[in-house]
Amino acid sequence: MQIINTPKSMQKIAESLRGKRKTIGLVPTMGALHEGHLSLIKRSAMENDITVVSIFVNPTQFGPNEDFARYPRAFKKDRLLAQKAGADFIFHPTASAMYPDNFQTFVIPDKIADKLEGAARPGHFKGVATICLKLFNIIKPHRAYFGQKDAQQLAVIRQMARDFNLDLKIVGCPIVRTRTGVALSSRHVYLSESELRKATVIHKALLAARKEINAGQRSISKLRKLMAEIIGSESGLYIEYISFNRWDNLEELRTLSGNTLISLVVRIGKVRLLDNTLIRIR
């Protein structure tokens, strides 16, 4: 496994393994790798000749209050678990590679972004949409690989795909849980035990829902309410949003139908958590 540290030297690379008709996948991380991204990592090594691992903490989706300094970094743990995974090359570049000065151009992304947690935080999609398209100029991919716990992060970049007609596939991939079913995240380093035994409610709320559509319910307000009595059963947790969007556009729903995403946000203390589940309503 090779380690590439600027955009110019990762590039060469990859025009010169699509020249040898090798396909690359893509794994975009921001490190303090887990089993979620692993799964990525490894499904792309079982579906492309090559495997890409980008590992960059990008500054640009962090708001001026939120943790990017003490966001974790754990390079030396990383690069062990990418290559025990099936990764080829890791792409760890600095921010000065990535943003030089006198940056000037990023993507905006439009109705898609500005709800949920493009409410909650301003500006991260435009950091994601640029970072990911700088991404898919650097490496050149044939596939790339998000995990559907941050479901309009991968809604997001495939608008962002479609529109700017990018050659290459998005690959959303299952939701990895702990054994007690909480959607793993790098930002678990900074829960506690006990806090992450709590957090454990945030899925069982996700199938209580589930469990009362398929029983017929359509009324979002009591799947609503229902959920937000699973969470507020354990102390110390803070519901920022519990929604039920369209699949194909993030659109809000007044009444349940299609593919619908039900996703939610919960808080212990400082740490947000998110989650989610698709369901098929006929």
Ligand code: AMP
Contents of the next structure:
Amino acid sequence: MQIINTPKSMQKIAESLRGKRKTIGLVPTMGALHEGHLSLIKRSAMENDITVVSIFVNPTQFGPNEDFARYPRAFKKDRLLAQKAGADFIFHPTASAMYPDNFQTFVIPDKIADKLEGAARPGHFKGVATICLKLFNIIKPHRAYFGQKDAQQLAVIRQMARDFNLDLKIVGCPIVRTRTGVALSSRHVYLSESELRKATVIHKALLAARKEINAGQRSISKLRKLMAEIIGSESGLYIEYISFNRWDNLEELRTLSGNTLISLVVRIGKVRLLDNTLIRIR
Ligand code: AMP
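Please show me the structure of the same protein in the form predicted in complex with the named molecule, now that we have looked at it in the form predicted alone.
And the full complex, kicking off with our chain again.
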């Protein structure tokens, strides 16, 4: 496995691989790798000749009062984990290599990015879309792998790929959870053991909503109330939102039907925990 630090050298390698008709899979990450990231790397390694993992804590997707400076960084450990999972290259650039002083062009996703996480974190998806487009141009992947865990991110990137006629496939991958059901996140390092234990109610709430829907419940307000009750059974958890959206364009649903994304953010202290589930409703 090779570590590449500059966009130019990565581009050269990608060009040469494509010349040899190798397929390239890209797994974009911010590092502090866990089993969720590793599942994406393994999937890419299965489906492509070459897998590139990018590790870059992207400053432009963090708001001014967010955790950019203290976001966990663990490159040495990440390197071993990525290699073991099947990565052939790690692309690990500096911020100044990705955003030189005169940088001034951004991708601004439209309506799909102004709700949910986009409403809670203004400018977040501008940073995400911009870095992903840059990574696509640098690494030239045939396929790029994203976790369903960040469902809106996946939807925004799929939309960008369609809108900009990007010549690659965006592959969505299932959420990886702890044994107790908590969706894995690099931000778990901020939580105590007891906070992580409390967080299990988030997945329980999603499972309960699924069960009710399968039993015929179609009232969004009743489902929301049920989920809030389950989460409220633990102290110190604050619900930021529980939302029901169409899966393709993320429009908020008034009545339940079709492919539906149930997503929520629960805060424990300053840590925002995201989770979601997709359900087809007839
Ligand atoms: P991040 O490093 O948090 O930017 O995440 C990099 C990629 O890993 C994104 O596509 C995430 O959606 C994905 N990811 C993060 N956590 C999980 C998880 N628990 N299960 C599956 N994919 C995940």
